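In the block that follows, a single chain appears as structure tokens, in the form predicted on its own.
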Amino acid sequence: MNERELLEWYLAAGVDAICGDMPGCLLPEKPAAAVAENDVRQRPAITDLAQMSLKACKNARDICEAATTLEELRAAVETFDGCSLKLTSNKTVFGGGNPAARIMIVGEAPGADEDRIGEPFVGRSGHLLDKMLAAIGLNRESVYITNVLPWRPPGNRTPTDAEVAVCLPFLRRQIELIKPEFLLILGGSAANSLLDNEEPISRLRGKWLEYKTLKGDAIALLASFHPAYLLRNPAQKAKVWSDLLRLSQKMHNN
């Protein structure tokens, strides 16, 4: 691995700052014999780790690209040993409902319940969220819901760069092979994973935006918060309804 490869890699993996605040070359000189002792001992275990990282995202890949059907990919992700996710989860939630759906609803990963059972938004927001499809004429029969992430982080905790890197080819392949009109994003982190941005929710929302996928199709994507969000902060149901309303008019005139 040359320099540039594992600078890649540790952008990829969310490294933003540095350790100190005086630039290496000024830092004193270690002895030869500890700088040495200390390369032996560490720069190996960094371009390993690195290495494994890249081959896994390279992995998923191909894997996608092998994959000429849904249930293909399904089976694929199921096998796939490339993520450390996999390692604490009970089960892989690869997604569920129509795959011929006008709307593909994307979360950003499996809670607790989802993790259980193996279906996506089965627990207390999965709850909400079929209320809110309700509300404007939908249920889980009339749309195909997902995640970024087919495993559970340990204790719900937000999934790092890496890990998204490594399972997003699996949500963008399910994209193709579904063909959705519209994608409905619950969650800022979500909809950063698929738009490749740093926007918050609160401005993502409210608006249509394009997805486009690696064939270069486009896809209507309307962004909103997430389930989760609202039972903690049910003032903000206003917003998402009107983003709802948003949704079923453009499907109407469509």
Ligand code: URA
The other form holds:
Amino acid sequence: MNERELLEWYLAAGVDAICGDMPGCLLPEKPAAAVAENDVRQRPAITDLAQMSLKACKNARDICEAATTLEELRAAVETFDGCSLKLTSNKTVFGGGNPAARIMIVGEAPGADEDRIGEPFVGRSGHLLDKMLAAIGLNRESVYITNVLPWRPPGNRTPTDAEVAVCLPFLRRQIELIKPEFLLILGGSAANSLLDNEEPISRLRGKWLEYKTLKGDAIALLASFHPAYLLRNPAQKAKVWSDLLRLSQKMHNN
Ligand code: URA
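May I ask for the structure of the form predicted in complex with this ligand now, the form predicted on its own having been displayed?
Now the complete complex, all chains and molecules, led by this one.
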């Protein structure tokens, strides 16, 4: 295995944190004389990895600046290879619905069904989302739906900070191109990514907040619980119902 293959293997395995300048080894140390010149433990693989990650973020930002339409951005995301999640997923899930919608809904990341089909929110969470939207007179044709990440994290694990950092420029550009009047953010992970904070969703939900685009435009943002959380905790549905009413009222008043 050469250096590049080793780094790619690390990325594919989800390694993204710098723990030191040298990779650690849990095996007993070999006597110094027995350490071959090309022993991988002598290489600064983790530092290189962090640099690759920074480069990928910069690359994503440059690509986004160059994309002037939604279709250009979709093509750019589909050919982007700076996020290791792409290696473990089947489909790129870019976004779907009505690009001229007043409301844009943002979830965390595709799940198994979305990864199979290539569309956002088509599994159990998506069915509940459809019911939530119907409750305030909305449907897939009246909203645009996307996720912070266009690729499914293996086993639906929470995305790492590095994965979010590299994919966030694509979401930010998508918001700029859709120009929604309202953002409905589903779940704490997506809310924290877009608002760049660590507040728990229990404190963020149900109140109007503001999202600032890179150009400085302000968009009204409402966060609420994720449908997947509601499937596990149906008692929380009443809170989401009140959040949806708040959204509906503002849509009608504006
Ligand atoms: N959960 C999400 O956050 N997004 C999807 O597209 C599906 C499930």
